[in-house]
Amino acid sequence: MERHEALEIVKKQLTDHRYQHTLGVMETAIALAKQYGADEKKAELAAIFHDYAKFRPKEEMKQIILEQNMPNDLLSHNTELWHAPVGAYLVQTEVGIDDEDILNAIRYHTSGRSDMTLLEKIIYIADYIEPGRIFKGVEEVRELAKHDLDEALIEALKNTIQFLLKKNQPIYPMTIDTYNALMMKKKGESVSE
């Protein structure tokens, strides 16, 4: 699928503001893919479609989570997490993209997961650091992303976890698993399944 076709499809699903965010994620993902040797076309498509389900009604997303046997613990955590796995499902069923690398990059762009692929890391970080993002800690993650994707991911996860703790919000277990896996890798240990 060509870029212009993908952007036309996704533009209908997003607000103008979110579409601008998507363009920023796309450019950032392509740059990171070039830098780290990932497939640029897959990075482009995953970035374009990462928020495909962002504005779907909560009830529709809940139904898809239940009907598709997605992890039920999603339903007991912040609804902001839902658009990622639901988006992967809808991109496959509505758009017809069935490349697992692309779908997984969409699926895990909010929660992360242990043993993330390079493409998954790129989409997670691109979503976090795209030029339109302005919040405390984003500059540090942008700097880290220039040199070490794992370090950038660790810092982004720490920021997210601290933000949720300050808001007295529960932290999705896969986010904790992602952080732990990266820290274990950094220390040269493996995470037991």
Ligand code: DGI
The other form holds:
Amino acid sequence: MERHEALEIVKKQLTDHRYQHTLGVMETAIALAKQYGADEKKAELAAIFHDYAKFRPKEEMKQIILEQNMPNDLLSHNTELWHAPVGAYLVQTEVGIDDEDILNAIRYHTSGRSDMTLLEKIIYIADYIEPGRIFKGVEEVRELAKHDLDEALIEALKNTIQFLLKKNQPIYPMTIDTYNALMMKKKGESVSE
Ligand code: DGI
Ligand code: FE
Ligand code: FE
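To complete the pair, please output the form predicted in complex with 2'-deoxyguanosine-5'-diphosphate; the form predicted on its own was given just before.
Following is the full complex, with the preceding chain placed first.
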């Protein structure tokens, strides 16, 4: 699918602000794909569609989670988590994208997961550091992403988890799994321990 066609489709699903964010994620994801040797076309499409379901009614998303046998624990956690797996489903069924790599990058863009693919990491980080993002700690993650994707991911996850802790919010287990997997991989690589 051509970029202009994908953008035309997603624009109808989003607010102008969210569309501008999507363009930022697209540019950032393509740059990261170039730098780290991922498929640039897949990065482009995954970025364009990553927030496809962001504005779907909660009832519709809940229905899809139940009917498609998605992890049940989603329903007891922050509804903000739902648009990622529901987005993957809708991008496949409504847009017709069947590439599992692209769909997984959309599916895991909010929580991550253990053993993320390069493309999944790129979309997670691009979503976090695109030029429109201005929250505290983003600059550190931008710097780290220039040299080491895993370090950038760890920093972004730490920030997200800390942010949720401060707001007295539960942490979705898959977010913790993502953090743990990266920290254990790092420990395994270090010679001093
Ligand atoms: O869709 P975006 O705003 O571009 O970004 P996103 O898909 O990363 O969603 C961020 C939202 O998801 C933000 O409100 C925090 C929330 N979130 C992310 N991880 C977790 C989480 N909420 C809970 N409760 N637990 C998590 O692990
Ligand atoms: Fe999102
Ligand atoms: Fe996003």
